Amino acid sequence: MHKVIILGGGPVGLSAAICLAQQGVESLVIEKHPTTTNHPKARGVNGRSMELFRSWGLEDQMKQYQMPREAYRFTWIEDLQGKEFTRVQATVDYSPYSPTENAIIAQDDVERELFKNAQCNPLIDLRFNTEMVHATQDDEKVTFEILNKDTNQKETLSARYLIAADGANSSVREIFNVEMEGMDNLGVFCNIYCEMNLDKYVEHRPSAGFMFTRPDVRGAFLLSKKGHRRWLVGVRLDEEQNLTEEVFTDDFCVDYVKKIINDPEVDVRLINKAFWTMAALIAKQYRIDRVFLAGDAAHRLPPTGGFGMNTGIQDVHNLAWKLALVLNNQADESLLDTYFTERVQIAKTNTSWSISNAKRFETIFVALAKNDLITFEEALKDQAHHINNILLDLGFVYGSEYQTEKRYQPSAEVGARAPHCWLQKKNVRISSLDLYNNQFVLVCHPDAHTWQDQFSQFPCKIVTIGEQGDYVDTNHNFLEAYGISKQGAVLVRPDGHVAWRSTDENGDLASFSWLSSS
């Protein structure tokens, strides 16, 4: 019997396998397609996801695909040869808060690097071009029937747990009758992925996205994959304008792209196209006994803000260490219930924020149709919030609701992502975040003898930070950032979030029940 089977080999499923491997847990990944995606899909990798990629040794591999920083903006124009209205710029500086930063990297590139990493890991078994036919579960296991599409052979497998990362139309969600709530259709779109040289139109104003306001193509958008040559053109289907799925033949797609560019001579090579429905849906439960939903199977976020893939990757980062503790008999199964209670609030907040971004686009286009330039300009100014969202990115706190109007302030309160501080040991510089990968870690000053003695009986690593400690904080800001005195301590979970904190030597260990001394 397998310990964990993961259904879905996209960014969330592959991340789940890597997270489990970090905990020493073997997994089997089943993916119905023969390869990773050949369509860019999502493009935004937020700062927290980049921190995870960094912890998996993938930061440099991912960054080779990212767009130049100067292109992190939206440009609003009539068309590529018409009037330019404004450029909405990304202005957040991540350097005080993180050892890395957010990046615009297409999903196909992300998947490719995750796949290569998983393929080289002896704890991960990848089976692509394999489809799950059916699944059932009992008190001890989940049983699967799978079909190898290469050989047309069926096989029955079982596992202690199943992670369903099988996308928006999840078959697992359907098999186990999990309902979703929210808005199931905020518009149907066609993404046209193509190759063309637009240097003469964009070289002087590199942008992640161009939003068109010309009446006959209003609402269409042009997204850059890596700054030039390859582009994603998005078109909203509209029966009144005869933009139905049937009309999007290959020839029509090429002609429509030329229409958007306003240049019939541009050489457009169609790579592929994809239809998708914008929705805002969240599953009513993420856990059905031994089955867990993750990513789009658990929540469908509007892409306006780029939190869909990121929310899914962080789902499995939250779940993996909990599964590892249970599988290793270090925690009761009730710990697995916290996966839903912690992650569903994040999904709700990210969904609500993404809906607000989508509505802002609608406000802009309605104002244009009415020639209401005052509303149009106000909404454009407000769009800066769309791409400057470090509070949602790094500031989410488990067990606490977002206050999205606040400025981001790093915190070591319980549930928060532990703050980043630069540390040094001899000639090696690391981030404090590099300490939190696969186990509980108690961080404190060398003088915090009370907590070092107390936690020596627990299965956690103890790291002292300060002069004469294991590490020196080079900017002398560790105690302030973590909100403790020299006698205080912070216990950080394997996913980098704070499990417990005492500002001095008088804290209460009874408030923390997940870690047993046995």
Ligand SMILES: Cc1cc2nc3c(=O)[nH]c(=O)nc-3n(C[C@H](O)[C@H](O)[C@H](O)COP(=O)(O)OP(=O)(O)OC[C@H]3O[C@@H](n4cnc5c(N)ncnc54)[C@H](O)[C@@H]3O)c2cc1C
The other form holds:
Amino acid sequence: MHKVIILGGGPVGLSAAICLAQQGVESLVIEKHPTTTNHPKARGVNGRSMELFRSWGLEDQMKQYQMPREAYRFTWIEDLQGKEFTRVQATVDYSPYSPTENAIIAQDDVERELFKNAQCNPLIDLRFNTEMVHATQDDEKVTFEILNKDTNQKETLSARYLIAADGANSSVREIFNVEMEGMDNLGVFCNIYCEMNLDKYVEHRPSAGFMFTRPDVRGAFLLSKKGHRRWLVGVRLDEEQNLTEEVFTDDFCVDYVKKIINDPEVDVRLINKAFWTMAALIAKQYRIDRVFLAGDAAHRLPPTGGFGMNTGIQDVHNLAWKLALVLNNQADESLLDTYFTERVQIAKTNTSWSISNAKRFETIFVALAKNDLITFEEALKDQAHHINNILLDLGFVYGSEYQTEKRYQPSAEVGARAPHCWLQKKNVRISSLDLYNNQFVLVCHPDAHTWQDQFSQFPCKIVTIGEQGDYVDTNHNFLEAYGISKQGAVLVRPDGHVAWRSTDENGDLASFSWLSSS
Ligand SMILES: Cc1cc2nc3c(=O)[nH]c(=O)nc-3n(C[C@H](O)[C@H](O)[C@H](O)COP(=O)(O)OP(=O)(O)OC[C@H]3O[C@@H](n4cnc5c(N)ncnc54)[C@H](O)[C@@H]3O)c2cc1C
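Switch over from the form predicted on its own to the form predicted in complex with this ligand, please.
Once more the chain from above appears, this time first in line as the rest of the complex follows.
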């Protein structure tokens, strides 16, 4: 019997396998397609996801695909040859808060790098071109029927746990009757992925995206992919304008692309197209005994927030260490319930943030239709604030409310992502975040003897920071950033979130029952 089977070899399924491997847990990934995607849906990789890629040793590989930073903006324009209104900058300085930063990397590139990494990992078994056709579970296991599409052979497999990262139309969600709540249709779109040389229109104003305002193409967008002269054009279907699914033949797609460029001569090579429905839906439960929903299977976020893939990757980062502790008999099964309670709150916040941006788009298009340029420009300013929000990216706190309108302030309160500080050991500089990966870590000043003694009983690593400590606190900001005195201590979970903190020597460990019982 397998320990964990992961259904879906998209960004979330592959991340789940890597996260489990980081915890020493073997997994099998089942994916129905023969390869990772060839369609770049997501491109906004947020700072927290880049931090996770860094902890998996993938930061540099991912960065080779990122767009140059001067292109991190969205240009509002009539058409590619028409009047330009404004450029909404999408750059924000992460350096005070993180050893890395957000990046614009197309989803197909992200998936390919995750796949390459997973493929080299002896703890990960990848079975592509294999479809899960049925699943059941009992008290001990989940049982699957899978179809190998190369051989057309069916096989039955079982695992102690299933992570269903099988996307927005999750069949696992259906099999186990999990309901979703929210809005199921905020518009249907066609993504047209094509290759074309637009240098003469864009070279002088590199932009991650162009948003079109000319009435007959209003709402269409053109998203660029680094280095390939490849572009993704998005069009909202609209019966009134005779833009229905049937109309989008390959020829129509090519003509539509020429229309937004306003150049009938441009050579457009269609690579593929995809229809998708914008929704804002969250599953009522993420756990059905031994089955866990993750990524789009658990929540469908409007892409207007740029959070879908990021939220999914962070879901499985939250789940993997919990599964590892339970599989290793170091924690009780009830720990697995915290996956839903912690992650659903983040999905809700990210969903409402994304809906608010979808509404902002509506405001923009209504204002344009009325030629109300004041409202149009105000809404765009507001959009810059939306895009450049570090708080939603790094500031989410498990188990407590946080104000999305506030400025991000790093904090080591319980549930928060432990803050980044630069640390030094001999000639090696690391981020405090590099300490948190596959085990609990107690961080404290070398003088915090009480906690070092107490925690020597726990299955955790103790790291002292300060003069004479394991690491020198390069910028002398560790104690302040972590909100502790020289006698205090912070226990950080394997996912980098704070499990426990005592500001001085007088804290108590009672809140900590599941780990102390292990
Ligand atoms: C236009 C657009 C722009 C976006 N921009 C962003 C962005 O900037 N940032 C962001 O974070 N997100 C963005 N998103 C959202 C992002 O694309 C999704 O959230 C992401 O793909 C979800 O990943 P996933 O692994 O959960 O699901 P998927 O990517 O859908 O992967 C699921 C996988 O499961 C496989 N599968 C399904 N059923 C079975 C089965 N029975 N057997 C075997 N395999 C199966 C599928 O083949 C698929 O490969 C955007 C989406 C769109 C449409």
